[in-house]
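Next up is one chain by itself, shown in structure tokens, the form predicted on its own.
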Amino acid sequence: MKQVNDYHQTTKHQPRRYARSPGYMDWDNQPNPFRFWKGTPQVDLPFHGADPEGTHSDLYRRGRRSSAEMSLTTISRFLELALGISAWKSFGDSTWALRMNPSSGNLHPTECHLLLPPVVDGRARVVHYNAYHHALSERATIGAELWQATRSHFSNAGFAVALTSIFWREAWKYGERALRYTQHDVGHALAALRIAANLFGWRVTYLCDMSDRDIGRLLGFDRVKWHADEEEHADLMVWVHDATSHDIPRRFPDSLVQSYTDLMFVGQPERLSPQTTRWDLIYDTARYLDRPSTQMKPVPMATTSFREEPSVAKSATSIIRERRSAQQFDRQGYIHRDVLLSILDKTLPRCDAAPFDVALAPPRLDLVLFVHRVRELPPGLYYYSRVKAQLADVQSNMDTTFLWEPVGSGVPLYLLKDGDFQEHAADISCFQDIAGDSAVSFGMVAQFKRTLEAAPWEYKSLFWESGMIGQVLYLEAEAHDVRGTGIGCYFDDPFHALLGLRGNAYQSLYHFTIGKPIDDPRLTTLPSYHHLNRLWPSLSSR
């Protein structure tokens, strides 16, 4: 645990000392946000076929639709809605892509690989998903016997998806704190996968007992010649399957892993930057965080009904496609109390609802709210208890003068202290006005010490949980005609001091803010895959 705790302490921002970073933007070496593989056959994913129908509530509620057939078309739609390009923005001579899954600094360190079922030419494959081309790079062919053994092990038709991180993409800008941000983004992507799967009647189950090494072996990483500092680190693997399937095994057995290791893998990754800068603290800590094979206990989560919510006119897919990160907020913009409570309700872990039913780990994060402009809710500092079992311990660790007044019956939201906290929110968020100009700002507080004492490698999954919460906040803001943005730059210890937290029993891992956005009229928006019109002319209408 010491090495993990040392990393966390070292990478804390302080008002007079920020975590070590380059200190400037080396534009000549900015990493390519898209990974391309040389020497691999490419399978172009189809764009034909309508988006799955669904309402706002279908993003979360399970069992409201039958499972769609797993075909190249449905898997294509699934990947696009989870990890594809949502739009391009242009200003002057600069153009950049936005994606369905958000990323710190829009740098996108997260990559996606699949063990794809035989939906193309009757052959199963190990592939990499290329969001730029909306295509699959084929790295190995999985023989029919091996795929049948894989399917039999999981007792259903499905496929595996792995998420990996390229630390350099974040370290280029953020230096040593980048390891934190890559794991936020894994959480964003995991929630995006789970929510997109819901629209096809599929489930996503986290293979929690898989070691990082075995995930890498399944993907052929042990034989890739990575460019210096540009390697991918295996984070997690999930099994995507029929929503009616239960008791999914949580790992590939050693015999199957060995069979995948024996496959003929092809392809080498192209360079992301002409030159890189190595941040040894990141790589040393990452090695210590390598997850071993485990036998996790089932994750207990409540079965609770959703709160009755204000009506939402947008469809599920339009909410996903239109999600954006706000850059500036209107200081006169309000949201209503009922909207806020509905947004918060979607962050509760439920055993029968996306995205937290992936059963990542026992829930360990609660929310602190800086309420600025919420109608029918007084400004002040609030606490939202997502994890009922740890509420008493949280209270004993916080400022003894806090009120802990319940906001309403059956709502786990408590007023800690009333008053204007706009300046506090902005100051704690590295003096960023967006945290004070918004309607409400959040800090995510995790059960830290106890988690790491039990399993240091769960440091990553704490950030995954925070990223999953962030993805829900993003989508919920979009659904209710406001907008959110994640805040990775904040002063850890001053925030803890505001709450009266001492030591490391609880730590803040991610901040977020929601409000009425001010759009920049100088920016031009371009369609998501306009750059592929020569390949798919029908996209010109999208």
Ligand SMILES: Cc1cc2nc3c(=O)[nH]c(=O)nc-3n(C[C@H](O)[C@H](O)[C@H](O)COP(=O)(O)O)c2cc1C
Contents of the next structure:
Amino acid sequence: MKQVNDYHQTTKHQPRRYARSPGYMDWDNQPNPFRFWKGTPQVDLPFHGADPEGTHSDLYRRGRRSSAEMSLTTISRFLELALGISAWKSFGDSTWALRMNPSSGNLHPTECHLLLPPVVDGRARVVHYNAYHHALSERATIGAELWQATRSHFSNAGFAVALTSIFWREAWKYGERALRYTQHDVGHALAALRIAANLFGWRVTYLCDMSDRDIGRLLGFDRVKWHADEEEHADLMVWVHDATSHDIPRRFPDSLVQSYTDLMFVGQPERLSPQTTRWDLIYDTARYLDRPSTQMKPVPMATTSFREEPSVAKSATSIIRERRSAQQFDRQGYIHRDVLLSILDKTLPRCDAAPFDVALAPPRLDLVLFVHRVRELPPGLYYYSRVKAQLADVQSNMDTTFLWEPVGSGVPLYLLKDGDFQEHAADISCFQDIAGDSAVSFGMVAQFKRTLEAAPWEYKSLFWESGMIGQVLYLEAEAHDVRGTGIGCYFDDPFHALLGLRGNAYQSLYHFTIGKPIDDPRLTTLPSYHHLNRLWPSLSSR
Ligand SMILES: Cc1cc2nc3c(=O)[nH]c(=O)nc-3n(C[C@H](O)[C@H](O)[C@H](O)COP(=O)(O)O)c2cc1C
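Form predicted on its own done, so how does the form predicted together with the named molecule look?
Now the complete complex, all chains and molecules, led by this one.
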């Protein structure tokens, strides 16, 4: 607990003292945002096959789509919709890729590995997903018997997906605070996977009882010669399965893990940067965040029905594919209160709806809102209680002069204080105008002390929950013709002071903003996979 809390306190940004970072961009050593493996056969993922059909609400509601067969085509689409490239942007001499999942600084520290079922040549495999090539790097073959044993253990024909983090990718720019950002990104990626799975009638269950070490062993990480500071740290593994199967075991048994450890792994990762800098605090803290094998109790979550909402014309996949971060907002841009309430409604944890039905841990994050431009809702500071069970405790920890005035019946949104908070919001967000010029901006307040006291490694899952909320906010903004932006740069304690929070019972872990975007006309947009020769064979052979 102490080391993890120390890390958190040390990496707080203060207006006069930002967390330790290089303070400049060392462009010569900028890490490659894509991981490539040497010495691994590559399985190209097909692009044929239409996007799954689905409306806006199919992103979240479970059981509305019948389960698609798990084939190379459907798994390809699933990975593309969750973690693939969404577009390229170009300005002057620079061109960069954007992905379906956002990432702090667009640095993409999250990597994805799969225990792929036998959908190619009848062989199951351990593979790494390469978003650049939209291909799988084949690191090991899983024998038929081992795959059969894996399948029988989970009692269904699913597959496993693991997310890992490369700290260096974020530390290159952000220094010591980078560990936090890597974990926000894992949360975004997890929600992106869960939501994409919904469109195929699949479900994603978090294997909460697995140790990080066992995840690494399943992926053959103990056999990899990582370049200094470029190693991948196992974060989580999920089982992707037919939405109708229940009671998924929450771990691989030791005997199965041992059998995977005996596989013949091949391949070595290519370097990401010519030179790296080691930020010791990150690696020293990460040791305390290693999750051991656990036996968690089932996560209690409600089955609240969804709010009636304003109609959304965009299809589910166009919302996913068009998700972008806003860089600037139109100060004349308003949203309606019904839109805000319907956005907030999707952030509620429900045991029967994506993405929070992955059952990460008991929900522990609420939202503080800076309402700036919402029709039929006066500007002010508001509180949205996602976790009913902690509301009384939160109230007793906050400024005693807050009003706690309910905004409407059946909506857990409370007015704390009315007034114009645009300047506060921007100042708290490291003086970023996007937090004040928007329609609404958010802080995500987590039950911190008690969570860490029970299990320090849950520090990571607090950030995952915040990233998952962020992913929902991004998609909801897109659905309602506005745009969102994650805000990792904010002044922690000035925000806590505004709320009257003292000590570390509750801490804000992530901020967000939504408004009417102003597009930058200087940027050119290119299609997502235009760079792949295999899509345009006639052009590449000229
Ligand atoms: C955890 C996280 C923190 C972020 N923090 C900021 C921020 O403080 N300011 C900002 O302008 N954008 C921020 N962003 C937005 C990223 O810069 C953006 O996601 C990235 O450039 C990729 O662009 P895209 O979201 O359009 O795909 C953040 C995104 C994430 C996921």
